[in-house]
Structures are given as C-alpha cells and as structure tokens.
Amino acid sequence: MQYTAGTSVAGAARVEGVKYDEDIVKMFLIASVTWAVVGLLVGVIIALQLAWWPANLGLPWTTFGRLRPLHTNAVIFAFGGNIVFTGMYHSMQRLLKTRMWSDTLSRIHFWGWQLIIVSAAVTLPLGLTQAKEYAELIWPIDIAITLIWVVMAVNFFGTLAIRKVEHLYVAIWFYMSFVLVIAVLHITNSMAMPATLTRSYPVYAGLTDALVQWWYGHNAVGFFLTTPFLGLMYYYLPRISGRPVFSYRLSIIHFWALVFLYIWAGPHHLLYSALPEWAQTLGMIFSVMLIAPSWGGMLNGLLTLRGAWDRVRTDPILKFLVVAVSFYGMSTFEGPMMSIRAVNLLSHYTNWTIGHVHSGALGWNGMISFAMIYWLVPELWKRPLAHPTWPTAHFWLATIGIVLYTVSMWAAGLTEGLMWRAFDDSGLLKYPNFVDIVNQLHPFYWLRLVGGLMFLTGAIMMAINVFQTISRPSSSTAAAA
C-alpha cells in the first residue's frame, strides 16, 4: 500500500466520493494539544518537588503523592489517548474508505472521554484513588471509562462492517488491538466492591491482585502507548515521507509477534517477589523475546525513508518521526534489558525505571504526535502553520530536552543501585541511612528538572502555534475575499 504525501484531505475525498467526518478529528487534535500542555505542566512541577521540596507548598492536594498521578493519567489517557483518536477518526476512513459508521457515536465518545479526564483532574489532587499504577480512578469514573470505550468499540467495528474496501491495512489492525485488549485489560483490573462511592475494594487479594495489577500495567504500555502508536507510524510515515512501507510482510509479521509476546510480559515487574519463580521466568523470557518484532518494527520504519533522507536535513516533522522511531528501538531494547534478573536488581526501584518510561512516553508516543500534529493542523484547517519555523526550534528543544531527562535518570538510578548494594570491609551496608542516598540524586533531579522544561517550553510552542494557525482564515477563504 502506498500513499502520496502531497494528497490533500480534500482532494483524497473527492476522489473517492466519500465525505470523511473531519470536524470529530478537529476535536481530538484540539483536545490532544491541551491536555498535552496541562499533563507536561503537571510533570514539570512534580519534577521541581522532587528536586526543592518547599514545591510541594505545604497542601494536601499540590504534594507530589496527590500530582504525580494526575500527571500519568494526563500524559497518557489525556495526551495520548486524544492523539491516538485523532490518528484514529483520520486515517481510519481514507483506509476505510467510508465515513465513521455513527457521527453521534463519534461526539459521544469525545466529550465522554474529556468528562473522565477532568474528573480525573478533580478527584486525584482530593486523594481519592485505588492506588493502582496506571489504574488510579476511583471505581464510579472506572464504569464510565468501559461505557464510552464500548461506544467507541461500536463505532470502530460498525465503520469496519461498511467499509468499501476488502483488504484491512496493517495500521488498523494494531488499532483493533488497541481496541479488544485494552477492554480486557481495564474491566478485568478494575474488578472490585464499591463500599461508598469514591471508596472499592479490589476482588483480587494479596500476590493476585499484584499479578493482576501489573499484567494490566505492563500491557497498557503495550497496548495503548504502543500498538496504537504503531498503528499510527504504518500510516502517517509512509504518508509525510511519500515513500512506500518497506517491507509489508514484516509488518504482519510484527503485528502478530508483538501483540502474541508482549500479553505475557508483565511479571517482570514483580521480579525478587512472592511470585513463583516459574512466573517470573516465564515475564523475564518473553519481556526478551520482544526485541525481535520491536525491532522488526522499528527498522520497518526507518526503512520506509529510504529515498527521502535527503528531506529529513529540512522537513521537521521528518525529523520528529525519525526520532520517535529512534527511541521506539531504544526503549524496547532498554525495556527487555532491564527485565533480567541480574539487571533488575540493579535497576528496580531507581530512577533509571523513571528514566526508561519517559524515554519511551515522551521520545516514541510524544515525538510521534507532534509530527502528527504538526503534519494534520496545515492539511484539516488548510492553511500554513502561523509560524512556519516555530517546528524545527520545538523539535530542537524537544530532542534535547529528553536526552537530558533520560541520561539524567539513568545516571541517579545507577547511583542508587550502586549505592544499595555497597558494603563495608565488615559486610554490613555502607550507605545505612536512605537520606545519604538521597543527596546524592539531587544533581541528577535538577538536571531532570532543565531537560523537562525544556519538553514543556517546546510543547507551549507548538500549542500557539496550533492555535494561531486554526484561528486564522484558511487560503480559500482568504483569496475569496
């Protein structure tokens, strides 16, 4: 399959007759470029907590416990979740070759979606939370996540049952993962007993509910910071860069390797636990399993560019999705690493966790939305971005801004583990007192603190850019006048 960058989305309705809902992608691209600038303004001030704690400004409801949530749950659910649904409603129906099967259904999912997230946005900073990773919503917003993501099931499945095409590009079959698992994932985690209103317990009890609880975790990095994403890479690069996918065979094979191994990946976050040991191999061997198709993927990627590196010198948004597909290889093969027992023990615990999660979260999911971003604003609205440069300075201060962040985690996170494990001539810890420890990361929390401003600076930019350029008369309109 290939696709011509320089089709216009008017022009690629036209020719196919089929008058595509852009207003609900205009929506989820308004909705995405907020909540990013909201979730990395939160990640900003936690960052500033952790390095001077006064930060914290003596509030129950402004203390790193109580933010630090809202900033996962706004980064991923808020800024991801409305990127990938932009990608979604776009590309979906020129692969489809029809229009959403439901406009209503298509609104209803929107505005369902930005209710959870502001009631996120109240109840976490109040405490109230499940105090599960990735799963803090209290079980009342729980039920409303799995009513609007069954409406949005519909929808998607209702447009692929009129589709005027018989061959389902790879793109929406990692989409149709993202659907299906992400689901199972959330009804099965989120299990529980309501005893008041914003009060549960879970179901599960003890190792269970840990099992359970990172076999949800580690999968929702799966499949909804990463098959999705794929999804959107299979469409978008060949799209921008006007070059054909490299290789579509190894993006089946991808598609059905990852979406196999990865289900099986999560005990290896209980590695050195109650688990059995058996449970932990079983995590650790296919957490290693997985750099074959991510790899596959990722050099399917690159590849796809042949031809067009030249453009990559001055296209930003080239030069974005080059580097989102960069640290896609880089966190996936870091990820798998770090899941060996001999590693784990070194790392877990430390901020070279934290240092690995960002580098995937912002350098693969963020780099991948802002080319998307930046490509889908001038072909929806029509009209040039407001400020044409504004891009490549962004892309800049992104690229470095993460590099920061990531080198600054892995060195405080060798720092701690090193310094866990040291021991005196007698054998006794050489480090007993955890603030000595502590002190020693403050350099490390500082630098964190530049790189992260500098992704958030970079991410305000790219807001007023959006904002300007939608604000502005499109070139039609403008000639006619």
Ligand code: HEM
The other form holds:
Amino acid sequence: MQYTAGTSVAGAARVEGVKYDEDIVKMFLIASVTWAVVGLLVGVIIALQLAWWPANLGLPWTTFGRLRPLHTNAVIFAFGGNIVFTGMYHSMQRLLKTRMWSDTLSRIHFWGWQLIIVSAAVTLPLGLTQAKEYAELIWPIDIAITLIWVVMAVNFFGTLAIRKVEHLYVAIWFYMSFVLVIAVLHITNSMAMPATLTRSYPVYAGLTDALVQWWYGHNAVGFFLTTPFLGLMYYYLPRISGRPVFSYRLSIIHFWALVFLYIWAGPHHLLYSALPEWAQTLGMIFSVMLIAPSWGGMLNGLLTLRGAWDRVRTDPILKFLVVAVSFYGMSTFEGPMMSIRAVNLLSHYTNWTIGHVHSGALGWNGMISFAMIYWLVPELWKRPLAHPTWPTAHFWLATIGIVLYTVSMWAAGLTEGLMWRAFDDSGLLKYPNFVDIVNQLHPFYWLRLVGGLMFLTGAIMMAINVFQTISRPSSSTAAAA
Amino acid sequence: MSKKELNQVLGHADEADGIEEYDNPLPNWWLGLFYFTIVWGVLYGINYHFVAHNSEVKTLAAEMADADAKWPRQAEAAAATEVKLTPEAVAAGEAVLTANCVSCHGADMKGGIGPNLLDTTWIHGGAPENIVNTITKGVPEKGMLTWGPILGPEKIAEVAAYVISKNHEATGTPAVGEPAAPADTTKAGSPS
Ligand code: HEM
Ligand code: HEM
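The form predicted in complex with protoporphyrin IX containing FE (HEM), contrasted with the form predicted alone above:
To see the whole picture, the full complex is given below, headed by that same chain.
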C-alpha cells in the first residue's frame, strides 16, 4: 500500500469538515527562519572573536562572555524551539484530525515565546544572567517561560483530548515527552530565591547545584534537541519520502528506552569532579546504554528511505534528511564514547566537546529543520519556491560547513588535550605556557569560522528564498508546488 | 523471522495522516548491541566499585607514585639546588626572565603588574632562598604563577641568580666574578 510520494498531496485519508489552523504554523515557521539567521550569525561572530580578539570590540555588551549565551539561547530555544513548535502545530492537527483545541492559547504561546526570546536578547548582552549554562535567563523570564509552557501544554493535551483518532502515532509520543519533561527540568533547575528584579540566589548549593544543573543540561539535549526532533523525523521523513516507517516495534522500544535512559546520564558532565563516584559511574554506564536506543531512531529513519534512494540523488530535501539522520547517529555514538572516564579525561574542557555539540546541532537539528522548511513552505503557501535550485546549493554549503566545523574542532580538541598532559624528560609540563597551546589552536579557529560562514550563508539563502516565496502573490497554479 | 512477516503494514495509516508503518522485527544486530551495552555497563560498574575497588583518588595516587619514582620530588630537588652566581647561570637566568617574567615585572625589571625587582624593597624577603621560594611557590593571590612545576628547580635557581646579579645592593651579595667575594655560591633552600 503506497500513496503518491514527493508531492503536496496531503495524506491518504482526510476528514471532511476539519479546518486546520494553518496561520499558527506559518507564524512559527517565519519565526524559526528569522531566529535561525540571528542565532547562526551570533555563532559566527563569537567564532570570529575566538580567532581574532579585536572582534570583541572592547565593549562589555559585545564581549565573548556575553554573546556566547546569546548564541546558545538563540539557536536552541529560538531557532530550535520555534521549528519544533512549527512541526508540532502542523503535524498534530493532521495526525489527530482536529484543529488545535484553542486558537487563543496557540497565539498566546506564539507571542509569549517570541517575547521571551527578545527579553533574552536584551538581558544577556547587558550581563544579566544566573550563570547556569542553557538556563542563564533571570528569574522573571524563567517565570514567563513556565507560564507560556503551561499555556502550550494545556493546548497540547486539550487537542489530544478532542482528537478524532484512537491510535496515537509515534511522533505524538515524542512530542509528549518534550512537553512534559522540559517543564519538569525547567522548573526544578530554575528554583531560586529572588533578591532584586534581576538577581536571585539558587536554592541549591555547591555539588547539589552542579548535579541539578547537569541533570537539566543533559536532558535539555535529550528532550529539547533530541526527542521532539525525532518526533519531527517520524512525521516528515515518511511524509516527504512517501515510504512506510520501517518498524513500528522499533519506534516504540527505542522511544521508551531513550526516555528512560536519558534521565540518568547527566553525571557524564561531572566526571572527575567532586560528585560521588558511584553517581559518576551511573552517568557513564547509562550513557553507553544510550547508543542502541539512539541508533534505533537513526535506523528507523534510514531504513524508511529504502526504496527512495534513487530520489535522494536528485531531491535536496531528502538529501537534508539523510545527512540529518546520519549526523544524529554519529553524535549519539560520539557522546557515549566521551562519557567513558578515560576518554573524558582527554576530551573534557577541550574543543572536542564543541565539535561534538555542533555535529549534533548543525548536522542533526539544523539539517532536519532545513528539510522541513523547504517542504512546508510550498505546502503552506501553496506555491512553488521562488528559487527552486537554491536548496541544493544550500545543502552543499551546509554539509561542507559542518565537516569543516567538526573536523577542525576535533583536531583542536585532540591537540590541546594531548598538549595539556604532555611531560618532558625531567617530569615537567612540556607546554607550561598556556599561550603556546592556544597558538596551536589558532588555525583551527579560523577553519571553524570558514565552516560557520558557509553554514550561515546557506541559511541566509534559505531565508531569502522563503521570504521571496511567501511575499509573491499566490498564483492559481499553486497546487503544483 | 520468516520472510512473510517482513514489510507487513500495520494498517494504521488512516489514523496517522496517511503514514503507513511496517511492523518489522528489531534487527538482530541492533538488539545484540543493546544487550551488549547493558551487560557491559553492569559489569563495568560491579568491577570498578566492588571487585577492583577502583576510584579516581586511587588512580591519581598511583600516577603520582609512578611520577615520584621516575622524577624526584620538586621540593626536595629545589632544596638541593644552589643558586650559583656563575656567569653561565646568570646568562641562562636572563633568558628565563625574558621569556617568562618581563610581561609582569617589566623589560627593565622595574615593575609593572608585578613589583620592581631592582629596588631595595622585598615583599617576600630578599635572601636568595626567599627569592627562590617566592618564584617556586608564586603569589597566586596576587596573580603571580606557581613557577615551580613550570620552570623546575634548575631554571628557578638560574633566574634567581640573574635577579640577584642585577640587584647586589638589596640582596647583599657580591657582583659576579668579583674576586674579593667571600663566597660565590649561596645555599638556597626552600624553607618548607
Ligand atoms: C553558523 C553556525 C554556528 C557557529 C559558527 C557556531 C559557533 C559557536 C562557537 C564559537 C561557540 C563557542 C565555543 C567555545 O566556547 O569554545 C558555540 C557554542 C555553542 N553552540 Fe554554536 N555555532 C553555530 C551553530 C549552532 C547551532 C545551530 C546550535 C544548536 C542548535 C549551536 C549550539 C551551541 C551550543 C549548545 C554551544 C555551547 C557548547 C558548550 O558549552 O559546550 N550552535 N557555537
Ligand atoms: C546518546 C547521546 C549522547 C551522549 C551520551 C552525549 C554525551 C556527551 C558528553 C559525555 C559530553 C561532554 C561532557 C563534558 O566533558 O563536559 C557532551 C557534551 C554535549 N553534548 Fe552530547 N551526547 C549525546 C548526544 C548529543 C546530541 C545529539 C547533541 C545535540 C544535538 C548533544 C549536545 C551536547 C552539548 C550541547 C554538550 C555540551 C554541554 C556543555 O555545555 O558542556 N549531545 N555530550
């Protein structure tokens, strides 16, 4: 049983009389494209600052220390968040055969989320921070995030309650884990006693604080950059390729294994720290056990494409998907390896971690988002892309950019890790001057900048393409998109 | 699994926006990998904590013992190193100073971030053993590095010799090569 593939024909079955809320999907899509360009641009700026310090401009607001959290918040919560919401609002309505429960809550969610992003973009350069990685935002913004999240969750479960199907497709399970777990993580990690409007004291102290922070930090990766994106994969990959999902059984088993194991893996960020060693061991072994559940997602993605490989050669959207799923598999193998004590001894504090982060972030989150955007724009606006050949160019720019980024950071990480631990014949540090090591890294920083620039260029091409497509008057031949 | 069971659609498509799902069995190698990582993880944990009674503290202690055997302890070596005011030592010390110290103490040694080395004031003592001690341990609270592990006792003795040779007045030592000097070597020891 197979339906027409690679066209804009919506799924085989449709309920009559349901009018989906397409506007909210369009709003989130435009927001993701915009924030993608902003977040990547800030990434390129901080990459330049590491290669060439005068780019700090000597102003407190533009120094690396303040722009770095701006970059991470912009790419994860603004770009990543908005693209996940785009996909959720688009696919949920179709999978559940119902309009969202409340259009008002959808809009409060949209504008609230954008407002949170803007307030982050103002407060972080001003130096207002709680100094917890990925949870830097000050307490009033944390409260706003909680409220908006609750609005979104009520709408999400409200829509589930009024659904017109019995069976819940696997993508919905992944979204559900995102909605629930991120709420728990955010509230637990952000607990603080306000002192002034912009300052607060965390309720946890010392080691407890560190453990809660990295329980949060790792699961932000697990439940913000992994499970909702797997949900997107499970909807868009079979829809775009027109192929049946390889294995339902695998999807259920790897889902439960993934959500169960992720929660325990946080201490791999605290190896060789004051954290009791049994907790470190737990973090390490649960991370190693994560390989197979993660690869379950990759397998289900790649094997679903069986029978569509001929089209991968010509269709840039499928190309983006294949590379995304492959990088997901790559970084979820690398992560567990880095969780092993002896490996982490070398990799921790080095640029290797940065390479790992971006092979996941650019390769997996970035590429799958681009595939979605290129497929959704003609669907939603019912017209062909303004520049149909650009996505292929974007694909190659992005792919080569990722390779330059990750390879240069692996090389830099190994170089510095090995130089730090080298001794000379008399038992002294071989490279006692930190600056000597930094000088070795310098060429790699430039190389990373080139990779980042290529990735950004591709994203700007996408933004131009999207905005020119949607600002053109809609044509009557649109459905041929 | 017989071939017949492969690629059978579940028939949920009308409840999944037209997306069909096969109910294929889990690939054996995938299951094998999953079981292997679980068994390996459990065995690693049991072995690390309960059989080998390993710990990071123990690993560090073993590495330190190895290093001690291979290279004698810094402090003892430092105690044995004398500040020799020979022209060779002073020349070598100048090179060490230029490479490591001038960024704080100034190219003319008259201070900058760190204090003047040519005046008569010594915050941490001006005797050769005091100077060696200050360099070896550093003054971390004011930003001066702990040079002991970085330079090693020999270079520290050399750079101390150079500082002393530039500042006889304050250290009360004779100039290099002056014949009348009562002693041209001074035993320098780390007081610790
Ligand atoms: C044009 C593309 C990008 C460039 C040039 C770039 C550059 C950078 C740089 C220079 C850093 C700081 C590294 C350091 O402190 O040594 C960084 C950190 C980070 N970036 Fe990016 N980035 C890009 C895209 C992304 C994307 C798309 C994401 C996520 C979806 C992302 C997530 C992160 C995270 C999580 C960190 C913090 C890593 C850590 O603390 O270990 N970046 N990025
Ligand atoms: C099974 C999957 C994974 C495991 C076990 C894992 C493990 C690790 C480890 C061991 C570190 C280094 C911790 C340190 O030395 O400080 C790390 C860092 C990181 N990983 Fe992963 N990783 C996985 C997948 C991913 C994926 C798919 C992404 C992104 C999409 C990602 C994003 C990050 C980030 C952002 C950091 C930096 C955290 C920081 O700021 O220090 N990881 N991961």
